[in-house]
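Just the one chain here, the form predicted alone, laid out as C-alpha cells.
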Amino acid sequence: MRIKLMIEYDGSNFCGWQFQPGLRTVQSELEEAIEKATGEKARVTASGRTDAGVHALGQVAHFDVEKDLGSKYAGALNYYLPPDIRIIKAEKADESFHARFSAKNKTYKYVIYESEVDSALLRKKATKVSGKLNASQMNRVAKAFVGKHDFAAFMSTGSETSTTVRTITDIEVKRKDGFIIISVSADGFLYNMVRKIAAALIKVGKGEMGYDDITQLLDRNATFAPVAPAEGLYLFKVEYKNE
C-alpha cells in the first residue's frame, strides 16, 4: 500500500533531504523510522529535495509497504523519529499518487529580519539583513517574476533539468510580526531558484536593483550570482492534482 506523509522539519542539523552515505539527512532518518515501525525497508520519495539548512512546514512524501498500521502511521513514525522531524499527517493514498510527479504547485516562504546584531535565537531560522529594507518596493518589483519565464539566471549549477522555464503563479513580499516574508508559488522550482529570487529582492529592498534589472535577468541578458542563505527558506505547502 502507498502511504502519503505530510512532514515538518527543522533543517538546521541536516545535510539536506536526500540520502548521502555517512551524513545525516531527512530521507535517511525517515527510512530508518519506517523500518523500525514496520519491519520493512522502504524508499521515501519527496515532492522535492531541500538543501542543507532549509526547513519544511509542509513537505510531502510517499512510500510503499505491506504492513497496515491503519491510522497509527503518524504516531508510530514520530515515536522513532528525532525531535527535529515530525509527521503532521499520514494517510493511505492511491497507487497513482506520486509525491513529486503529481504535484501541481509549491509554495516557499523566505524569512528575513533586520538587525545590526545577529540574533542568538533566529540565527538558524531566518536571514539577517543589516539596515532597513523597503518592503513595499520589494513587493512591487517582485511582480516582474509572475508568469511563465525562463529562470536560467536564477538557477545555480549542479542540477540537471530538461528546461529552465517555470511559471510563478503568485509572489508577495510583506512585513509581518517584525519579519519580512517573501512568499513564492510556482509549478516547479529550479536549483536555488527561490534563494536567488530572495537575494535579488533583498537588493531591491536596499535600492541596489529595480524592476528593469529583474526583467533583464529574466530575458537572460545577464547572470545573477548571489544566493540568499539557506536558513531563511521554508517549504511551506505542496498542492496536488484532484485536491
The other form holds:
There are 2 protein chains.
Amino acid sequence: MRIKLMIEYDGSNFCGWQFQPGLRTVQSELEEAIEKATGEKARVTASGRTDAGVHALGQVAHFDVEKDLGSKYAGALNYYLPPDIRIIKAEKADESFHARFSAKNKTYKYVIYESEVDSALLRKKATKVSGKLNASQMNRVAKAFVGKHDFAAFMSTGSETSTTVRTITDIEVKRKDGFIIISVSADGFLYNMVRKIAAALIKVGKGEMGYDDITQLLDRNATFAPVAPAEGLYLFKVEYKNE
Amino acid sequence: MRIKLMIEYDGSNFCGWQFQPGLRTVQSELEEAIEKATGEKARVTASGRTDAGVHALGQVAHFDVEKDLGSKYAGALNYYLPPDIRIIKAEKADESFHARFSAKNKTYKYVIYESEVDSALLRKKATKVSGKLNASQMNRVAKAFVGKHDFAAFMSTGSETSTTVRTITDIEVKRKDGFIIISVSADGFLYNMVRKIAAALIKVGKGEMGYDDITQLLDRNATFAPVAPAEGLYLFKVEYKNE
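Having gone through the form predicted alone, I am curious about the other one (the form predicted together with another copy of the chain); can you provide its structure?
And the full complex, kicking off with our chain again.
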C-alpha cells in the first residue's frame, strides 16, 4: 500500500531532508515515526531533497507499507514526530504515484526582510538584506527567467541531473507585510537554483544587475557564483498530474 | 550615564525576562553582554517582565554605566548577545528616565492561527485554535474592555501591584494574513492580563462568551481562570512621556 504525505517542516534544526548517518534529518525522523506507528521499516521518498535550513510548507513524499491505518496515518505519525515536522495530510495513493517522478510543477518562496540589524524573531526564517531593495524592478527583471532555458549558470555542482534545461512557469517578486517575497514555479529545479536566482534578484534590487545581465547568463556555459542563504527558502507546494 | 535600550527577543528559549540563578533569561544575557562590552557590572531594568515563551518586538530597558561608548552601544551589545536577543536602538537617556516608572502606555499583540494540526513553522510563535473563530464578533466584544476598569478578574496571582485598576486605551481584533491578531494598549497590565483577555476573546470567537459575560467580570471581585498560552504573546511597544 502506497501512502502519500503532505509535510510541513521547520528546517532550522535539520541537516536537510536526506538521511545521513548520525545526523538529524527530516527523512530519518519520518522513517523512525513510520516504524513506531506501523512496526514496519519503510523508505520515504520526497519530491526532492531540501538542504539544511530550508523549510517546507508543502513537501510531498511517499512510502510503502503493509499496515493499513485507514484515516489515522496523519495522526499516528504526528504523534511520534517531533514538533518541527507535521503531517498536513496522509492518504492512500495509486501504486503508480511517485513523489519525485510524478511531480509536474513545484513552487518555492524566498523571503527577504530589509534591515540594518538582524531580527531576533525572524532568525532562521527569512534572509536579511541591508538597505532598501527595488522590488518592482526585481519583479520586472525576474520575468527574464520565465520559459524553457538552460539554467546551468544557476546550478551549484552536486546536481544529479542529465540535463540543465528547466522550464520556469511563473516567477513573481512582491512586497507583502514588510517582506519581499520571491515566488518561483518550475517543472523542476537544479541544485541551489532558487537560491542562485534569489541572489541574482537581490543584486537586481540593489541596482547591481539588470535584465541583460540575466539573459546573458541563461542558455550559456556560464557560472553565477552567489547563493542566497538557505534560511529564507520555503518549498511551498508540489503539483501532480490529475490534481 | 543612563542608557535606554529598545530590544527585540524571541522568547522561545528563555525562562522569561527576569534573572533566575542558573536559568537562561533575557536580563542575564543582557547584563553579561554589558559587562563584556564595558567591563562594568550593571543592573538592567525593563519596562516590565515578560514570562517564559513571551516575545518582544519593542521591549524597553535602561541601565547605568560609566563607560561612554558613544553611538557604538547597540553594535557592541549585539556583538556579545546571542542571536535571539537584538538591540534595535541604544541611546543616552536623562537620569530621570526610568524604563518602568516613566512608561505611559504599552501595547501587546496576541497572535492566533486556526488549524486542526499544529504548525511546524509557527511553533512557539503563535497560538493554535481548532475550528473557526468569529473575528468580527471578537472585535465587537473586545470594546467592553476599553476604559478604566478594575481588572482583578483578569489577573493571575503573583502581581506585585497595589491596585488592580488599569486603563485600556485601545483594543482591536482583526484578521491579517491568515492570522487573528489581538492588539491591546493600556497604561499598564496586571500579571497575565493580556493572556486572560486573549483567552476570553477566544471563547467569544467560539461563541462561548458574549459582551455581557465580559462586563460581568469587570469591576467585580470575580475570577476568570483561563490563560491563553505564552507563545502567541508579543510585547509590541512601550511609549513614554515626551515621545
